[in-house]
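The chain below stands alone, shown as structure tokens; this is the form predicted on its own.
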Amino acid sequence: MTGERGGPASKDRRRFLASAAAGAAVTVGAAAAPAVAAGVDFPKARGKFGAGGSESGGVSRAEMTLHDCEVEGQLPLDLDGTFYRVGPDAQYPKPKAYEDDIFFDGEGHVSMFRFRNGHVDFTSRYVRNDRWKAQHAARRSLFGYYRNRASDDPSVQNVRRGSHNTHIWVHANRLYALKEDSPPALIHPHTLETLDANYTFGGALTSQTFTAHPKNDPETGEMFAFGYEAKGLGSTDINVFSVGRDGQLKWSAWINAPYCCMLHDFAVTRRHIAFLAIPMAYSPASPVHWAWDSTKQPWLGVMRRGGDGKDIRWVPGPMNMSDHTMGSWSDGDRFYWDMDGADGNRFPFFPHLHDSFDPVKGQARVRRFSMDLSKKRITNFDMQVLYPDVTGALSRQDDRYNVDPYRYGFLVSNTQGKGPGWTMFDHQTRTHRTYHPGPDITLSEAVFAPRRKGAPEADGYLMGMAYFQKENRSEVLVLDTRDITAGPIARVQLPFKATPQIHGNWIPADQLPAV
């Protein structure tokens, strides 16, 4: 008999529970049946959303605090910042009419992992933004469908929907919580409290949302930033836009898609920023908003940093789904973009318009896109796979390189069918290395944070979340980038799962407002 959830004393406690149940029946006999409130029920089926609730890891729920939290290996003494992360956590369960709704529609729930003095202090709370306020007042769920206004329950008609559950993010001592259909909710960067769930710089943002995934600039000190869908749901219209290091909008432009898609992510650089329009599309006949629709043209937009927008060149090229940014610089004219993706669809939880789901088609490898702004006319945009052996997703580099020529970068990785694991490449001398952790265990992105301030480019450490899945626990591995090969110099544990994670980032303590 063990004491782990699911296990044999669970699973005894369920039928004893069960028995008392008949036993209290039988003794009062013909006495009417009391009423029973519906509580917090996930349901049991895989795929289903929230699946198995906490018992299975489906979901957390649990907004936690844990001082010096219990740490083997060694931390470095001069690893002085914060980890944050974020991803969707069901708050309550779906109603049965769309309980297949994606994972990608939980609450967003902020997580935060304190370094310092080679001590680790852990923080985890919901934001608590208009949606998960009304379904924290009524204890159930109110929003029906991903993205889908017209499922969702009478009472929420004209409640903001963005659940904040996609990315985190630092600029001028602020951290921001994001979901690209939302402005962005501010949050404090030490205790993680929800200080403004509809955060529009002053009203100075127009764009009814914001992107996932800014890019500073270290030099300028802007924020660059972008809303799609910027005028309602399913239309084309991009805003683009800086955010000066005193954390106003220093500059905007509008600008129109090919068609309305998923644009999750864009490139900035020295002179250029771009876009790149995919075929996973708004439908009507998508409950989830997006489909895969093969049978429109990815396209590449490229304009002039800091103009009107107006100067854009779409181009089209080969079919491909590619979504996070490496890294992207110019070199004079010529503008380069490396990202993770795939030859078609890589979410096979989007439904398809005009074929089905390919597993091999779906998987992602680094693509180098380029595009040649001197040439008058450009009838397709190049597309180069970089690491053909390596497949995999979330792709970073050392952000301090966001908007300029880099030569290292991270993936989640399967390299030659090895299983998952963390893979730092060399664009200079095309390799790569990989950390694999081992059977059983799986790992969410990993992040880089510099060894000092002014650290040569990706020199210090690669840090992410391990899920042990047996055991249904949680550590952050702390791998030195010198030698991520060797496995990690220190293990940051959680005696529990932690909560799921789209993005993190790692924030130096000198870019965080004193306590």
Contents of the next structure:
2 protein chains.
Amino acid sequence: MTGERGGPASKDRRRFLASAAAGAAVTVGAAAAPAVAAGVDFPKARGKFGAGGSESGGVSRAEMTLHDCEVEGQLPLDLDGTFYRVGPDAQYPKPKAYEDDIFFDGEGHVSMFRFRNGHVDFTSRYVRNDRWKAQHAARRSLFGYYRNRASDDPSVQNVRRGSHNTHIWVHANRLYALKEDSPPALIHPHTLETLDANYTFGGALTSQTFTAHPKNDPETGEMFAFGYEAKGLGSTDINVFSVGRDGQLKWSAWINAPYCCMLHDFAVTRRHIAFLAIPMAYSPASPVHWAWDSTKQPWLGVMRRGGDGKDIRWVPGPMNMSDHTMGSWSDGDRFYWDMDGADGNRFPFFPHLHDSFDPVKGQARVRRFSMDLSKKRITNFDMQVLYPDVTGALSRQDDRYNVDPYRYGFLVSNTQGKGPGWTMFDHQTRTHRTYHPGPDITLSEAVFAPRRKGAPEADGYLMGMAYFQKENRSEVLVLDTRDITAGPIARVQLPFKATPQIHGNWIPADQLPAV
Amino acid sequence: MTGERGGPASKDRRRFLASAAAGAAVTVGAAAAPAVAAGVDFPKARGKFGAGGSESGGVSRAEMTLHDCEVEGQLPLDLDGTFYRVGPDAQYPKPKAYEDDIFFDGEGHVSMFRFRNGHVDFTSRYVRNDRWKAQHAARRSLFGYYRNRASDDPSVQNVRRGSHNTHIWVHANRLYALKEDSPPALIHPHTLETLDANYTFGGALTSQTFTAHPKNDPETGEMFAFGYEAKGLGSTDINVFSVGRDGQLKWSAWINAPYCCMLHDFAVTRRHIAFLAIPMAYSPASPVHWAWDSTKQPWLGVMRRGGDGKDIRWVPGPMNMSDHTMGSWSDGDRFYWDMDGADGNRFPFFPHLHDSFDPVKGQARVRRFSMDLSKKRITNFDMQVLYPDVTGALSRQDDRYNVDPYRYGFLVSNTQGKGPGWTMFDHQTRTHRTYHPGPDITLSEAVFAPRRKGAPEADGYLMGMAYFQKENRSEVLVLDTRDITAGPIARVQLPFKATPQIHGNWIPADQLPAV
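Structure of the form predicted together with a further copy of the same chain, given the form predicted on its own:
Now the full complex is given, and it begins with the chain already shown.
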């Protein structure tokens, strides 16, 4: 009966798991590859790694410099800063045995739009990490499945796998390209040159990993971050720490997750730090590290910020898969955390251990998690859907409110009949407004740029990439948050499709070093 | 009555000439431009400079590096060399007063596809000439109409106008980007960095200009070139010269054209050098330097190669506009020269002084010009249409036969009902074969790559850019000259539209310096 529900997607996953078993044998075969690799040709079939390649826009791979992009409309002349983006952009097709590998495993391609005086300069560069360099020299893919060392070519068994493809973050004048399975890559904020592909804060970072979602505290100047699987793949160890405004590691604590699972984001408030364990769990049976394990339960863990972590309280709660923080805060002993989340697995490309992917359960809405820590005994965390009528992903907020009570949030939403949009939520009035770009246009994550230093919360601009499918071309749309439904005040145009994106960030010029 | 024939295009030209008169006044206004230039926004209307910008593919402007392009099909593993291209890629929109300026005035954007071991690396860079640098710093266009110094911004009256946007040529291990109104720019053949934006052969070049169409003599190792308007815009002076295999200027002679006109290409044989003066003449009334002057007559001038030029014989002949050499040779005192040419003006964007553009007269076919120099008195040059059924442009040949009798030629052709194609001519059998890529695909100039060093004439590959309009994406198509109608043996894919192109060249690896 599960076969019927799963349909073709389910068959794909079975093939997927079957090919994982063959992985070890294929690795040996790969060593016998000819000295001159075959020409680059990505597979055509949908769902394959880099599917369609150039022809279908599955990859970009082109590092670009475009001085003075064309701008339709009028950019505010005092909008001074950089819109950074990063995403997985497959450097090479995978060997046949691993071509079922997932999109998340593409090599990190960073891009930036530097806004200044109504002009915008565009640059994109791959992160020159150890993985990129090894493959560049070999002119072929050397790393197999996502987070699966056993599938790597023998020649790179001692080469770092970090792809740095998920998020871009600035703290203490440093720009980091981030992927949650590796230490950050330090990137030159103006040239995008890779300065250090394995940045460990002068050796002070003891976690083997570093989240893609740090939070900055504007008052203390600290950056809070963590690493999960911090003592190796499959480990339950979490290292949570802060970096001071001097860029030095400041505070560090070790905790343990209830089980090893994807901890993509976290919450930091003035008093608390929290993690949500979800059933996207480490599974040796999965070729791509994770599998959806419906026998597991979500757990919310909340600890005192700045403590030694021994106070952490892990509390179970209703089934969900929530991943991106919209905002979080503490009100005395009460902890609140808003995320976009679904009732079940949201990523059909990860295998299920016990059931099949359910697209209805996979639809995400904004959810508020909370816990009253004044209580001695807490049997369950609270979870409430805030806007039942809005589905979407990639929650964001005005990042100046990362650790404080906040009012406004942003989401890439999807409205039946109207297609994709950017939605702005006002939690105080519990209302929302959506900008719809129109048919055949898809949207990436929206990021917020304050109107000026010290502007009120969410007063400024919302911007992000829009892809015009018919023209095979991308633009950065800039909207005024006073009324995003009015449409873009300016459109920054590219003559081509932008590089793939997971996350992006707006960094005001005063947070970047001088050129 | 001419108004009726000319139609809307004719009105455009009248506006064009009218705006030229306003040029001087506008220049003064340009000096008062604000310190912060307006954002870049190309005009929408067709026919304007950079028309449509990114949105319509009118410009690219993106400098790119794409390691290991995707390749469909199978590239010959021993195909080792670089396919270079160059074209005008508008750096900035023109000021309003000059937005009627022509496509030819865009800044030179060079690109290269480095073929080796079945892999292809792509790079594109603007020529960093004085003009590019001045505009880059100012973030706006500073140069007005095509070859019209009076329309330039006061700030650049002493800055070189050279755009280096027409052709790319290699001789004596040096790569040149060429535009016929300026000295060459010396370009790094592997990085495309501009090494010298005003290369004068160590000061030995006395001509102010240098043709975009040099010829190489494979036996002597010489490069033959010339400059017209060599003593300044409007002058009839032609300097013709050769550069030895040591890269030093070797031979030089001065001659005079019957009138100052566009001398885009020339002919070099083992015995002769020839020029064709055509009625695309210098006119102070034209804002864009040239105008079609139907009161003038074409003249063919042939001189002894290596002489002092005093022997040149200018002979008049039937009206035509022929511009690109397919091949030329001398058979004793008989001189032969094949070009693509039309009965009248081929470029509707240049104004007519006395009549209107006639699209039928503007269609070009392969023409053979000849002159018997043994005759004491020659009243007219001979001109014969070789293949009346084929119209097209951008003649090429196997460049190893630049100065020798040749058998095969190539043309970008256009067949009623079948659209664009690449045609290969066999002059011995007077036959031709055409490859048609199919609907919605446009073709750039085709270049020839020998199968290997010492391969027979035209035995190898024909390659060039194809643009897929619906996908807004370009590919290099590689055909085997044994049968070009069989279609590409390999397709080198870009995820975007290639930069604009006038000419390109295939340079075997052994003609390039080591990296």
